[in-house]
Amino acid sequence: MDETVRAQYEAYPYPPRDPAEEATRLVTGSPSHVLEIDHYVFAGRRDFARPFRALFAGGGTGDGTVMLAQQLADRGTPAEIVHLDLSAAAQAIAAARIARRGLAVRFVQGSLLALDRLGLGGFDYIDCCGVLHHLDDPLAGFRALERALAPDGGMGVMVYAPLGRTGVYPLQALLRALAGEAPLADRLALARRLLPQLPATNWFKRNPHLHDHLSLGDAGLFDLLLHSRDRAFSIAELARLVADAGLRIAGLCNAIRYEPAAYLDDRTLLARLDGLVPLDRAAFAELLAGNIKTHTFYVVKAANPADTVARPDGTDAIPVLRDGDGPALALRARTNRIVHIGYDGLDLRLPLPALAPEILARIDGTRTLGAIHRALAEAVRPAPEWAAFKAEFDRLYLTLHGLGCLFIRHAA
């Protein structure tokens, strides 16, 4: 089966990328953004002047590899980055993208299940996106990655989620019945003939939030509907799998989607959830929202005793915006105190606190919360006491961190 999967990605490298586009844009996302890694794995205290080893296990055509390699190079980090993948065709695209940017990455062809044999290990960070749900034994994959982690290292992972992919698996079964073991190009042709014929009642037809077959060409269609090995995990299933591998979930990306209060405003209903631990709240929210297609999250070793997640506590915490700048966001917040964001057909309207514009205007990635409070106290009348300021910041942080926009670091 590994050979079947490899053959698919040799024929249709995924996602399709043109190395020439590296001259005009850097693809960014989650996981593996350097701010996220620092926040979830190193409690915001990683000194990136020190050597850093990273593995992209199943790195494909290189989105994550290119992003982190560029971000570490921009910081002057002495980094060793290894890109591991089954597909030579996918690696060739990733290598061309890296070469366009003049970056340094080591490319190794093979399976993440062979990490022990390949002698690859001791990584500060591992990225594994879109891979574990294609393994015959995902637990074996998690365990192989766990062994390759340094004791205080962590991983960024993405796997499929079931509810947002409603319709995918019945249609995959239809196409297996229709196409059997036909050549890959013939399977694609049959899929393209079938899609316009789907009745309005077909669950895939009724799910308008699946786009790869429309936006990513043959590679997107094959990966979505014709993959030979594909499964999805609920939060509850994922939590058990991670624990069985000797790991623990440090944080879920886009955490607002896993918070029931983002969907419910009935206090009686929310009170019933007060006793749930965070992962149980996340499992409830997944069932409630019904549209989550993937889970993206960070894990660390269960044996690591440290609290690896940065907290917005104390005057020395430094808030850092992932994209955009504080003053620009402050201008928007002055005219609209509501963040309006859409997730696959679901519109969320999230209120911002009264001091949001003043706080955002002073977030520059270097000021501590203490410094922001002092600057704000000189500019605002009446000057807010620390407790009032911190309550306002915490409300702002809950929203913007939940949207993946705001993180915490501490001075090295």
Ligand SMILES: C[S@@+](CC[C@H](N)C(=O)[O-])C[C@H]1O[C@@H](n2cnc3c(N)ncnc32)[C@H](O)[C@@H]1O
The other form holds:
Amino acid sequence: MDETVRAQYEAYPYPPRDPAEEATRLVTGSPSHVLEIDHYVFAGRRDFARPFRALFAGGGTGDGTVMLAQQLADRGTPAEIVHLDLSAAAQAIAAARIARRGLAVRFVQGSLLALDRLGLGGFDYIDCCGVLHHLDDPLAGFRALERALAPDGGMGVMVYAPLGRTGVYPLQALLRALAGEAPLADRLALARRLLPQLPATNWFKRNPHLHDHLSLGDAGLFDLLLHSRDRAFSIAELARLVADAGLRIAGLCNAIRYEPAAYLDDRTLLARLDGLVPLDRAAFAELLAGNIKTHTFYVVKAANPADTVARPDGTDAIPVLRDGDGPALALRARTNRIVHIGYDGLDLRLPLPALAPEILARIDGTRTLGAIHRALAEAVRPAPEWAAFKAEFDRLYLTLHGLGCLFIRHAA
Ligand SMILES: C[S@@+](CC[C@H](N)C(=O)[O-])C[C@H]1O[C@@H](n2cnc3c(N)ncnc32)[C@H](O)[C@@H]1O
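With the form predicted on its own done, generate the form predicted together with the named molecule in the same format.
Everything in the complex follows now, all chains and molecules, and the chain you saw is the first one.
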């Protein structure tokens, strides 16, 4: 079966990428953004002037590898990055992208299940994005990765989630019945014939939020609808899998989607959830929202005694915006203090606190919360006390961190 999976990604490397585009844009995302790694794995305290070893397990055509290699190069980090994949074709694309940028990555062709034998050493960070759900035994995969992790290291993972993929698995079964073991190109052709014929009641047809087959060409169609092996994990299943692998979840990306209060405003209902631990709240939110297609999250070793997640506490915490710049966001927040965000059919409207524009205008990725408070107290009348400022910042943080835009680091 691994051979079948390999053959698919040799024929249709995923996601399809043109190395020439490296000249015009850097693809960024989650997991493996350097701010997220620092935030969830190193409590915002990783000194990136020190050597850093990262493994991309099933790195594919290189989105994550290119992003982190570039971000570490920009920081001057003495980094050693290994890209491991079954598919030589996918690796050739990733290698061409890395070469275009003049970056250095080591490419190894093979299975993450063979990590113990590959002798690649231990890693501070491992990315495994969109891979574990294609393994015959995802737990064996997770365990192999756990063994390759340094004791204080962490992993960024993405796996499919069941409810947002409603309609995918029945359609995969239909296509298996129609196309069986036909050559890969014939299976694609059959899928293209079937798609426009789906009756209005078909669940894939009724789920308009799946679009890889439309936006990513043959590779996208194959990956979504013709994959020989894929499965999805609910948060509850994931929690068990992670624990069985000797790991613990440090944080879920896009945390707002895992917060029941993002969907409900009935206080009686919300009060019933008060005693739940965060993962049970997240499991509830997943069932409630019904539209989550993937789970992206960070894990660390269960035996790691440290609290690895950065908190927005204390005057020395430095808030850092992911891509955008604070003054631009501040300008928008001045005219409209409601953030609108669309998630696969769900429109959330999230109010920002009154001081949001003043705080955002002063977030530059280097100022501490203490410095932001001091600067703000000189400019705003009446000048807010620290406690009032912190309460406003916490509300802002809950929203923007929940959306994956704002992280915390500490000065090295
Ligand atoms: C859906 S793609 C994801 C690629 C990349 N991680 C990303 O997110 O853009 C899955 C990749 O995992 C690779 N893969 C699947 N099983 C693997 C295994 N056992 N060991 C290493 N790579 C594997 C495939 O060859 C493919 O390139």
